[in-house]
Amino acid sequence: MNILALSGSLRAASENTRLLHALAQVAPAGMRVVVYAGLGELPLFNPDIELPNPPAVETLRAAINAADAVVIASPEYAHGVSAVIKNALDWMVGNESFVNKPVALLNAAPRATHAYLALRETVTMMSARVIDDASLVLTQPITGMTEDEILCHPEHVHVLSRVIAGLRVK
């Protein structure tokens, strides 16, 4: 099973990106989690340049289409999802890459409920199939933790393992 992981943050020290890398580490044999690194290359969504799609958009679309499932982790800014993830999703609205695609939403910050709900609304509108058992919120913050420290924290490993288990039975 191939899982594409999208982080809604471009920060080098992103908690969401570290969490997705930790998710990749708990994936069992036969399951591959790839953290997508190209969201920062996407131009701002503009329907005037949608056809043909810019190369960065085509690359993202191909990665989503090739994945068996998608995991999205996004920070919350001003009670909404980050512009990075919203832009990426806006580029995918005009195609069928998310139609019936199993999607898990992973929230690295327990206080980021507005972004989580907005993200859920967006991908649901795009006809993605949100997997509730794999869509989870960390109850303990990971601020300042390295990927290895996340993996040494039993509660975090438990949450990440539940994401993986939920996607396996999708």
Ligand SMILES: Cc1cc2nc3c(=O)[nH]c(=O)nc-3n(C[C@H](O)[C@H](O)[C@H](O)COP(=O)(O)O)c2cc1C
Given for the second form:
Amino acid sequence: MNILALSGSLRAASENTRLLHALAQVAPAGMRVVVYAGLGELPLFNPDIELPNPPAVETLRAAINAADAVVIASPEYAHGVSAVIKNALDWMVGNESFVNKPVALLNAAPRATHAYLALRETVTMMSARVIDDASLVLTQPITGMTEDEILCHPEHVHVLSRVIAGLRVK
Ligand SMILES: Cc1cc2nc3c(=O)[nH]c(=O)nc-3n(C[C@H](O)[C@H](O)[C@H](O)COP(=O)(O)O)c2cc1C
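What would the structure be for the form predicted together with the named molecule, rather than the form predicted on its own?
Full complex below, order starting with the chain above.
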């Protein structure tokens, strides 16, 4: 089973990206979680250059099509989703790569409720199939924690394990 993980942050020290790498460590044999590294390569969405899809867009589209499910973790900026993840999703509307795609939404920040709900609304409008059992909010922030510290934290590992379990029965 191939899971594609999309982080809505381009920051080198991103909590969302770190959480997705920790998720990859929790995945059992037979499930591979790949954290996508190319969202920063996407041009800003512009319908005028949509056809044919620019190369970076085509690469993302192919990665989504090849995945059994997609996990998204994105920061909240000014009560909205990050431009990084919204830009990526806007590119994927026209090529319909999210239609019927199982999607898990993972929220690294317990207080970031606005972006989380907005992200859910967007992917639902794109006809993705949100997996409720795999869409979870961390109970505590991971600010300042390394990937190893996340993986040693029982509550965080519990959440990540539930995400994995939800994805397995998607
Ligand atoms: C410009 C800006 C706006 C932000 N707005 C919010 C916000 O509205 N709500 C919130 O919970 N956090 C907000 N934050 C905090 C970020 O969501 C937080 O730093 C998050 O960890 C960034 O994700 P990353 O570590 O994956 O880069 C904001 C941060 C920045 C830089």
